[in-house]
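Presented below, as C-alpha cells, is a lone chain in the form predicted alone.
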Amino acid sequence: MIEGRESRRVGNDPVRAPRISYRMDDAPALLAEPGTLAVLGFGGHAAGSDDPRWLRVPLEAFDAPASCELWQVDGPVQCGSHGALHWSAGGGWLFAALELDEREHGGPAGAARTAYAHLRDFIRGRDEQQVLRIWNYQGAINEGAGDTERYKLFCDGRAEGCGDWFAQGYPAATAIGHHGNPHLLQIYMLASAHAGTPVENPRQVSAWRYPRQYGRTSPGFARAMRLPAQDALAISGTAAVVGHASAHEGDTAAQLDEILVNLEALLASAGMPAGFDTHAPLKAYVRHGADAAHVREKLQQRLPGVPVLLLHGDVCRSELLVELDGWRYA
C-alpha cells in the first residue's frame, strides 16, 4: 500500500492520485476494501468476480501465484455496466473497461473503432471526462505484413473511433499483444474530472509524429501523464526506442538497459525524482519466456525493492523483446 502522500488541490477540490499496489489477496477481499476502484487479475487462472470493478487481464504472469493489481481512491465508489462496458467511479476518478470479439466487428480495425467510439461516447456523459491513461491488449499483435499487421490495423481503427476526442492532447497508453483468445481486444482506462499534464521523452520522437514506415496511422499516445494531483506519473509502455528507431535488435539485455535510460529521461522531463522505489509499481512485458528469468534478475539488480509484475506479452514492434510501464509517485 502507498501511504502518507499529501493531497494537492485542483480548483477547490482536494485531489490525491489513485493508490496502485500489487497484492496477493484474493479478488473478493480486495473488492471489499474501502475505496477500491478496480482490481486486476492476470492470466487464465486468476479467480473471477461479477463485480464491474474486477478485470481479468489476458496476460500470463511468469511468477506464480500472481499478485493482483489494486487501485484505490479516497471516498465511496459506485460501479455498473453500460452494455459491454464496465465502470467504477469515486473520488473524482473513473475506471472503465471494455472487451470485444474482433470477429463481430470486421477484424482488428473495426473492433478498435467500435471500442473507442463506445468509450468516447460513454466518457462524454460523465463528470470524469479527462482520459489520463489507457491500456490496450490485443491478440496476435504482430501478425500480418506491412500495413496489414494487426497492430497497425488497430491504430487505424483507434484513430477512426476517437475522431477529435484527443484533439487537445493524447493520454498515456500501452499496447501489448496477449497470448489468450487471438480475437479478444481488451481496453481499460483511468479518467478524472481534472486534466493531467502529458509528458514526452526528449530521447524519443513523439509517437504521433512517427514517419510513414510505422503505418498509415501513427500511434496516438503520450509517453507519460502527470496526474492532476501532480503527485504521480503514469508511465506509458516504454521500449528500446531512440528517436523513432528500435535499438539493439535481438539483444534483450541491451534493450532493457535502453529502457531504463528512457525511463530516467522521462522522469527528468516530468520533474519527478530520479529512480524508482518500493512504492513505484512497474509491469515488465517479456516476449519470450526464455528471457523472463534474465529480465527478472536484471530488474532486481537495477531496481532493488521495486515491485514488478513480470508478464508474457508481445511488444507492438516484432523486433522489440521487452517493454516496461508503471507508476512513479512524488
Contents of the next structure:
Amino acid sequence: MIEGRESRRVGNDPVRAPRISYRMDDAPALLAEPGTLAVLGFGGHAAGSDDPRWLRVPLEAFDAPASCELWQVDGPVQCGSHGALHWSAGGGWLFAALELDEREHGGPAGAARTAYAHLRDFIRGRDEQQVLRIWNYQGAINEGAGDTERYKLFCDGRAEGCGDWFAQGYPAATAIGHHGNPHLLQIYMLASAHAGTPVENPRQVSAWRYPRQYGRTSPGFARAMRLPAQDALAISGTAAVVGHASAHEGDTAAQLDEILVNLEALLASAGMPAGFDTHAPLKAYVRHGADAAHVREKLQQRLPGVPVLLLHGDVCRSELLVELDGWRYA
Ligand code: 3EB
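Now that you have shown the form predicted alone, what about the form predicted in complex with 3-(2-carboxyethyl)benzoic acid?
And the full complex, kicking off with our chain again.
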C-alpha cells in the first residue's frame, strides 16, 4: 500500500505551474490536447461532455461566443468520478469539482458543509494534499438579510465543513453569485503535492479577521497564493475593499480603479513583477449587465493585451459591483 503511494509521487521538486489560457476551440478538441487537466465552459450555452475534466460554470459570458478556459500540465492525466465529485490529476496537480443541489442538503449552509467535508475526505486519500486555489459559485448569493444572507450562510457551512483543514493557512479563493439554477452550489479547486505560499494584501484586512459586521463566520481565504515552484501567483477574487470596508458604493468605474490599485499592491506584496501581460488571464465578474461594456473598455485601456473573460456574476457584498481574479506568471 505504502509502496503504491510512493510510486505515484512525482519527486521532491515543485513542479511547473499549470498553464491557464482562454481558447476559442471547442471542448472536445481541448480535452484531446496533451496534458489537459481541465476545460471550463461558461454559461448555459456551453457544450456538454461526460469527461470528468469538463466543467460548465454557471456564469454567463458577456462575449458570444465565449472562450473556454484550459488548464494544462506536464505529463499524463488521469481522471474519474467519486459520487458528485469529479477530478483529474497529472504532473503533481489535482483538479476537483463538486456540484450540489442545496435543497438536498438543508439549504446553503448545509450544502457548503457537505461539499467541503466531501472535498476534504477525497483530498485526504490523494497525493495532492495541498489545496492552493478554490472557486465557489452560489445562486442568489445576496438574497436574505443580515446573518441570513445566503453568502453568510455559505460562509457558516464552509467553515463547519472545513473544520481544521486550513489551520496551517487558507487557500486563495473566489466566491461569486451565479444566475443559473438558484439552488446550485458549484465548487472547484486546484491542489498540489507541494505547498504554496499564501500572500496577503497590505491595503486590505485579512478576510479571516473581518469584524463581526460582515457575518458570524469570517470568510476563510488568502488574498493570493504563490504556487509551489514560485513561478505563478493565483489571485483571489479582488473587489474594492480597502481595510475591511467596501469603497465607492454605487460607482462601478471607481470600484474598478480601486481594484487595480489593490491588484498592484498584491503583486508587490507577492514579489511578482508589476502589471499584467498577455500571459496573465484574468476574469472580471460584473453585477449589472449594463456595466459590462464600460468595464471591458476600461480594462482594455488600463490592461492592454491582457486576456480578460467578462462574466455576469454577483460579488458577495451587495454594494460591490465588480470583482477581478486570475493569474500572474513570474
Ligand atoms: C472580499 O474581499 C470580497 O468568501 O471565498 C473575495 C474572495 C471575497 C473570496 C470567499 C470572498 C471570498 O471580501 C469577497
